[in-house]
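There is one chain below, alone, in structure tokens, taken in the form predicted on its own.
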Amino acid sequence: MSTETTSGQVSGNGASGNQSLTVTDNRTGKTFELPITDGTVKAMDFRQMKAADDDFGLMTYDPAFTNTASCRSAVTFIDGDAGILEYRGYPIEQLAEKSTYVEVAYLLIHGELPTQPQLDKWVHDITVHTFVHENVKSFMQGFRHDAHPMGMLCGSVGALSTFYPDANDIKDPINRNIQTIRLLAKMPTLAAFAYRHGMGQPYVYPDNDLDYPGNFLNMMYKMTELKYQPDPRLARALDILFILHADHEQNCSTSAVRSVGSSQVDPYSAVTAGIAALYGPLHGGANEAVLRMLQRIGSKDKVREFIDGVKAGNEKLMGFGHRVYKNFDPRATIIKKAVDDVFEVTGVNPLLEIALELEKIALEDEYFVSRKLYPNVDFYSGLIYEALGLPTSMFPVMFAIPRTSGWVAQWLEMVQDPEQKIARPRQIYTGDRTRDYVGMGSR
């Protein structure tokens, strides 16, 4: 294959030939052979292509990094065309059916599924670290009563770095392990505190007799009962949601964690960057947008009218399609089953009828089928969270709790990768050059 532009000519050898790319710079007539590794060429290999000796060399331009690999990673594999999501090589479908979130967190961080003794110790270590320093309560109470829980989570996780100054020693594997356990253990506690703060309710301490999702439900919903007993169906549905959201390759928040972490800052600060990225409506707020859409539609008999509005460009269909998945989102199929279990406990959300009708029509309409717009994980997760009585402001917080395991796994991989350096993207400067200063009276 060959492609010619005004600046160069490129040809790539097929799979049967040498794995390299031959590039001819038409400005100079020079030809360069760039090695191809894992289907990728290094951007720095283009720097040798110069129009003159004092030329900086060619750069690659890729806004939003849509076709740029920033790292090598063995954590999560996604094939968007085939609808495949795997953690450390294990299909998400098998993990959601057979595993627990805490076990999946071990898999993401350690690379292998744990043996029973390893899992027992892992669960114990996380359980005994769920409590936070009492001063953290004072810190949380300093927020306004109407503070967004995601902002509270962002601030309180960042503050943990001041409670654990030893976290700066990121080169010590033992130290990294204890900070990992602390983050996984304390994230649900801080999230629940943020929720209770917004509700004007007293904070509830962790109950170490409960498992990870059950303990979170306890800290969220316990009132006057001496012992909160979470419904096992709700706890399992929440556990599945946590598994589905644990990691998702190099998304915006994960990239933020890696980028900030590349400065060798402590993991609490790096994870805070991930929370801040997740705070944005284009990332963590997608399921909230789905819920608002369903509420705006109002009733099942108005779905067809809404669909027509989408096709006419007057409405936006939220919860369908994905930046990565060009087929179906494998997480959506799993979460749809969890919806039934939740509504069996809480009662059917009236918005579910609208959602089912919307899904049915969209999946049969050639307009959406031809564009491969299938329901994604956000289409149903918001319904579950609302059924649990959560305000929409808590939705991205529910995302951040499980994603912590993925962020930490990616951070651990990054700090131990000898190829990684402090992140420092290049730019294409488009402003003025070498201007003379103009005095105030002459402006």
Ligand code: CMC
Second form
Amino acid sequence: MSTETTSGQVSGNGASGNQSLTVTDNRTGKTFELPITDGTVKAMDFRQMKAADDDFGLMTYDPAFTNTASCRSAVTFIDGDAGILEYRGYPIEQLAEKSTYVEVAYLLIHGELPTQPQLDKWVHDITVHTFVHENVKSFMQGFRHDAHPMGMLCGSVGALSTFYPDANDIKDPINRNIQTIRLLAKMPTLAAFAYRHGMGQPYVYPDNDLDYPGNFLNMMYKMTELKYQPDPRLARALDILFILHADHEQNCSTSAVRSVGSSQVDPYSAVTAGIAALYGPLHGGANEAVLRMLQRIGSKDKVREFIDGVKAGNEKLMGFGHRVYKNFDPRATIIKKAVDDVFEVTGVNPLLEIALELEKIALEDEYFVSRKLYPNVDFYSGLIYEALGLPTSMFPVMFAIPRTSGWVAQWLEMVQDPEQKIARPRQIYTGDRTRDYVGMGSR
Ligand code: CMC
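Could I see the form predicted in complex with this ligand next, after the form predicted on its own?
Now the full complex is given, and it begins with the chain already shown.
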């Protein structure tokens, strides 16, 4: 914390070396020295800057938190300029190549890769919690036939808190662990139920002989066969997609989970806030927009014309550009490879040809190069989902399943962080003040 000097000059008592920021408040002429820690200054250090004694003190204004760190986190590292994404320090490329989603979920949640016995127990625990209470199934059947699956997921995850009322004991680490397992285990079940509901097909119960992605495919696609055998190439491609989507530090939905969770509500309710945030087209819906764009372009020979329209400002090239990555989104490179594996099983989608042509032209074009616009994770993921026969409304659901591990890892970090309190931003009030009530006849 910094302090003011008697002369109005302030010397930092916490700042060491040149790790400080000197600020002069021109309203008063007073100068303050604020410590810089980890490349940040504390917003609360500005509160001491007052225009008068009864002044509340200076606040910072940052709609959408574009330059405000809301937490310390050891979960995910992103360097957008260099195109780096790491979970707990492990590069996403290595995890996508060598790990499984369930192991990555362990890593995100526990901070370290599991030993074999730890992984065995983790897989076992998740596998035996894949079933949901029959009443969950019943109320999901009550949704309208055309209910959006993301809305169904949101409602049913929220409702899980009523099936596990003990979940609000968030101070107990054993309790937190069991709810963590339940969330990871039941999310694919609820997602698949929502899909089957939309298809008018009976819900399929989990098959605990199968691994996490294989069981999800089973619950999505099993029909009359006695035992569903997932294609290992599809299961692996799905697992890679799950790994790539598992966490992405303080994005909109994760911030929602942390913010709602900061009220000390149970984790089902906090994760429901994350699902609601992901539902929005600016977050979980861009892959759908990519698919619609490719369908609209229609053929490879129309790509040049489409790009000219983008450059003229008519529309955006969906699946390109990113707020954080000003270089290749490392996830896009990995997904492109997974697309090939999926198409080997499902047959090539003609939209791929258009996508490849778009990418080729855009990566050579001055407009996109100078603005550092590269393909992002959504450019190719929609093609995979479509190849799996999924309606576009399922795309954000496919994102929510793996992001659950990231949400829970961040929630666990938050509830154990002594620096965190209930999230409560300030405002700049712009309305009227102290008006006398006007009777109906005088308005
Ligand atoms: N197509 C054409 N021009 C673009 C695009 C694009 N996809 N993205 C940005 N630009 C232009 C933009 O018009 C601006 O040009 P100018 O400087 O001439 O005004 C410049 O590039 C900088 O763009 P910006 O809007 O300031 O960048 P941003 O960081 O605010 O936006 C973005 C990032 C992802 C919202 C944006 O790139 C976009 O809308 N992309 C398309 C939608 C999309 O693919 N979204 C998925 C994001 S990845 C999902 C996730 O990780 O959650």
